[in-house]
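So this first bit is one chain, no partners, the form predicted on its own, shown in structure tokens.
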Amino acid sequence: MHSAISLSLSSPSPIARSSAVNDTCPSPPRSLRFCGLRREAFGAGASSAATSLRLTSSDSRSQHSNLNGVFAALKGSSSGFDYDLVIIGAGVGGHGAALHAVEKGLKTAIIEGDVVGGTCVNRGCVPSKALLAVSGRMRELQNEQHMKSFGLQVAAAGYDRQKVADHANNLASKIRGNLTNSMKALGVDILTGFGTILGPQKLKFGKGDSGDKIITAKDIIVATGSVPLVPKGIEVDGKTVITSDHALKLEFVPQWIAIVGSGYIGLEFSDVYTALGSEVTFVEALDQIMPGFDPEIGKLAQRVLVNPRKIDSYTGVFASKITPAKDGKPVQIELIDAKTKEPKETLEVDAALIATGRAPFTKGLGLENINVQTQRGFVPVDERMRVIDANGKFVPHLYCIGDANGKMMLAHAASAQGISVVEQVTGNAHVLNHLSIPAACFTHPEISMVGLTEPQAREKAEKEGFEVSIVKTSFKANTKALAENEGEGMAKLIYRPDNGEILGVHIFGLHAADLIHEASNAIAMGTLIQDIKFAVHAHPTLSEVLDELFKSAKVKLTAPKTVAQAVPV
């Protein structure tokens, strides 16, 4: 499950640098703006052979070095601390950092006070995808016209609520076990308890009593994640007024459910509930539903995902008070105008799902012991995830990744940030390009995106003085989509015609969540349109939607092409 994405387009405000900053993380050259794969990082003399995908002797040496790193981590820390790296929080972000740390030869421990996997595996991305897999199949079986177009006749589709819920729970358990086993197999110490920072490079873990154990670490990563955000005035009873944590258990399917918030979380649950027979009412504070998406994609998605289904909406209103069902009375939702705060009306529904986003879980971390003040609960960090104290200085050897820092509240963003931090503490200057991180909404059809929306791109262009161009392609022109009778969809490319830079890509259609990665990787690696349009895509595949998209773009500047060296086969 996804939460709100916040990306700042402006330059970060200047921060007073501490003289005690980790000396393994020198400031990168000005040209190294993002990840180490950008062209500027290699310098003008970089050989094209350095990026060849062929297996060479250097690749073999690299693999041997990685194995040495694993064995070194198993031997113990050589830094004079109990551990080279301790991670507080064993969610997807902490897990990604731990595995990369072991690969780099660091003695690593991870502290978890709940269960391995964090929000994503146990109460978010993973179980929600299990429910969405069910809703997708239900929709297909319920669409008589769609099935007849294939020459198929299907009897009335039904479902077993408990078995659907078991599918989600079993998937979460399986993935949780996989994560745990992968860390144990590589020698990561899994420490049970709540982690608290006592001071620089010092922390404790346990139940918060006299039995807590104190350990030291050369570097510490905070990866404590987030919890559902419940606004004031809303009473959650876990039965009729619920958060996504409760909804994923699917303890009952209400006849009529109000979903407060129409972002990723709300939209995905509307897909599940309507497929299982519920009527849905969105309550959205902004003037339109699906506010976080590119406006053009949002309009198309609303026409397909909302209008034909049993969904209505109230926009421009707050749910000022929600009372759970009791004494034979339904759930009551008091609505007020979002701008004037004047009362509007009261809704009576069978259940209400609070999908207003997520809040960082940072209380009790001991941040006061290192003079760190949270901002709306988020731990302040710079572009390298280094924690900033109340005086604007870096806290030595302390980093924060994932939902707890609020940069981009996505599980894979947390993992990428964790890997970036490990690169830094092992001596490699690395800055993650958050504009290259994709996001997806797993509705039917799916929505995916990377980079800037069209309004964001035009705002940036106006400030920096460049032109923006847009090209679009339709799934109705794609052979594979038509073979699946899934021609409803569109891909949109936002780019600079003067130099071929990809600013953003947005997709709505069949398997959009899988298709977006070609674009996100292109942005991460600094690949320009005039280069990527020569990439070859298998036919017939959905990937040709992006192939046509890139080929449709017109770049004014004829930039020199880097031609890969021919490989004899």
Contents of the next structure:
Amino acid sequence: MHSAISLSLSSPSPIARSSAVNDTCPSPPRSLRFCGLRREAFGAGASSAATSLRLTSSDSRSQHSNLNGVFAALKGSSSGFDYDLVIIGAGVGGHGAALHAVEKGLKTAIIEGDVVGGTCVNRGCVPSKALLAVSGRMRELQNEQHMKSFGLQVAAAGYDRQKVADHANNLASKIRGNLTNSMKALGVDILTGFGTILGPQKLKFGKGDSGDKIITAKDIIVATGSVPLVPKGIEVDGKTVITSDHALKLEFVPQWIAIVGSGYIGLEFSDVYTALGSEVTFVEALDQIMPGFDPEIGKLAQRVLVNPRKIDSYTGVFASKITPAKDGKPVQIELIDAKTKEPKETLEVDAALIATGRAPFTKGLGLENINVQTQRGFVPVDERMRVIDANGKFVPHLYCIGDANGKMMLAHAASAQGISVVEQVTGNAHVLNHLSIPAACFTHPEISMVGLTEPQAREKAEKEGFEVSIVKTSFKANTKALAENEGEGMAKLIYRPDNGEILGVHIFGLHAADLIHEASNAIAMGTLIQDIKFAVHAHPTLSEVLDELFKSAKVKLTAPKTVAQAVPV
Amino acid sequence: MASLSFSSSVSSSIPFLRPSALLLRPRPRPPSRLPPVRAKIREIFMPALSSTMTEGKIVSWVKSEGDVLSKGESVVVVESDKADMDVETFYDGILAAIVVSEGETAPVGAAIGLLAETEAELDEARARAAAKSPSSPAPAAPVAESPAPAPVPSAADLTPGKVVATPFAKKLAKQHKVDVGKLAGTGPFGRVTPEDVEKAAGIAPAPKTNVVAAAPVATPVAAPAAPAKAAVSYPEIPGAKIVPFTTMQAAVSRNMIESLSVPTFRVGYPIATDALDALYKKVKGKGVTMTALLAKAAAMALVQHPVVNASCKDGKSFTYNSSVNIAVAVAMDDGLITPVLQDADKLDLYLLSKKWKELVEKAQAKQLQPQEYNSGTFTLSNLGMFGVDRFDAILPPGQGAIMAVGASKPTVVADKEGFFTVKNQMLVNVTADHRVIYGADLAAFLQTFMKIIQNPESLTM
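Show the other one: the form predicted in complex with its partner chain, since we just had the form predicted on its own.
Whole complex next, starting from this chain.
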């Protein structure tokens, strides 16, 4: 019944909206563009009346759905199960799913065996942002020329390691508290213990002893996340050979640290450590550091983030053996050639950070009870996050989101996947477009991206037979960036000149991580370049870097819009 | 990344060979002492990537020293005030030497690298590069390979036969061309630290001076040079404010100290200016300035006295300049600069005046290109315009002579017959390098100059 209320409020609104658009908008139907989740028709020339209608309808909807959540929690599941939805793992993915489930009126529980917040909040993105906030300031204060160019005089900048570490820790607890409270306030049951699936729609939770409780749920989401991946031969002692888990506690700042792996995690830590005075050596198995970034962005990033800093690198090598410092000897890293496996050098450093990636955490989940075999530890799923068993069949009512399925190992991707699953279980067919999920690396300056890299786009274009165009803009031409004395950087747009579709956007520069969303939203909504280029950006802001990017793109429209207009003869 | 090609054609010796200089005005010219082979070594210039660019930063060298380049290949990435650009070569050859290394800045037009045509020229190019870059430290100071320096932990801790250097130490070593293999590390576990490398390179830690950008600012100053006292502590006067030198002031200071090594002498000459003043009145309306008149007159006199336009660069030889480039001192808010009127002997007064106006505007906007302030062969300093009746100037290093022009004012003079008349007269005072210019040379030059000023019609021709 409650869900009926929510439906009656939410579903007519798109209809009302589209009719309003048609009534009030005098432009010909050809200017109507279908965007968003392709449920809403929203005219390019939509009047403000239509917009305001949209705002009011969504307001009332959220109010009512919050109410629904409270009712649902009080009443219990409407489906005959203990819960409508149980989520295993209270990381960012589980949290996002839980909040959306409550909004949709589902009776929801979340099982957490460790601390609420998962990797991101406790051992990942959140504390690392605190450290990076410190490193960014240190870097700026230490850069005498930069300060002088502002006319500022700064005496030697220093730091208190313990207080920096405290800042990171305090931030994590604060965000953890916020997450916990937000779920409690909405009536999500937080169940403590490890969750194990016993069979379809049935699971237990607890410490794994006789005190475990068995519950049933209409739908189950696995969101157990991941742990740092430590390759064979590497002995992690948590002091001199560490993973990101330890590094974020910042228990000591080594003079010289080797970072094994030069992806996001390695790069962010190199930013932190070099700002705090360490020298860094990258050990990368691939032929170049910073693999995975668009090559051009990677090249620029290397020029700015690596070359001028106290960093060197070994590429095309594996760290076959890493021994922690002991008996008066430094950390020993044995390198072998990544291809021939021949021994190369041995590095002697003060510490080694293992940032080779992350491994899914699916142990003890009871996947064997439902005949699911993990692939390299990941839970196999389809594009709707439905879990696939060993026979290639869907396990009914079981979904897996986030790092555990390995589709895109980012906190916000997990959350988006969770929301997508909740949409599906409440009757809305929904497929998440992973190409619209942005990613960011919070170095100074930041790197961000969404969609395809240039090589990926070119490959796709060749396969599907379309043309690819590239445009670039520089932060050097942006007023706000210059005011900040931060002109270093570029934005790159990869698009189809034939129809104006955005294939990928990559940004390197000041606040790149905050700037990417205009592009990621455009991709999610299916907005085309010829439309978004008319959007207005406040001046002077960094967002004009993207504005200029869209404006400099050249779309060859085969059917010009002007045809419909009367041509005076 | 946009691409741009630069023309790396002219070697610094080319002004000697500039054909116009030979064809237009044949005159006794000392033979060029430069071996012809030099023409095959090309300089790679800092290109002007935009109209507002005055200097560029080398982002990275795509090629390393010794790499073979073919036409159209990108060689270096340069950052301008607008963007980063890949710069390509126009010529085939070998990248013989990198003069301005990564991360450093060089003014537009300055040589940033040398391109040799064949391997045979590599050594010569390298020698030239070494001469060009005053920063290039003495090749790795031979540091004794002491087997166990005191602060190093026991030899057992050291992995034998292997040098451990920290990332920054390696970077510095590459920059200063120090072989880390020859250093004894003083860091933990005997590793080579950045300090070790700096010590070996013979530099004090952390000074990041940019050698190439410090283009010589020619600097005549109307003040007696203070004797260079090394590290004398002066009594402190309470309440004094210490204001560090700007880049320009620091350059002036450097040049002033340098000038002390040149043996100079001074010769003065009174010159009547009535005729010049009359001419000035006539042409003033056409935009001709007094500076242009004086520069033109000096240039014309210099053509007849090439030795005064010469200089002594190495203490062993004359360097006769083929062009007459008159540098004129201009006071700035925070120092002074000497924009150069190139080929002042060949330009007419109107062109010269126009050129001068442009140069002054550029100087005030700090947009002078290096060759517009450092290519002078003779300097003119006119404090006369401020009423100063006589002064002498300090000879800017690298030039042979500088002329200090005093104010023209009515003076009682007695002629040959003993009659007194009142004539406008100015005192000019030339400071010259006695290694190349002798008293009689200056006297002859001044006589010619006087004749031109007193019969200024030739100036307008």
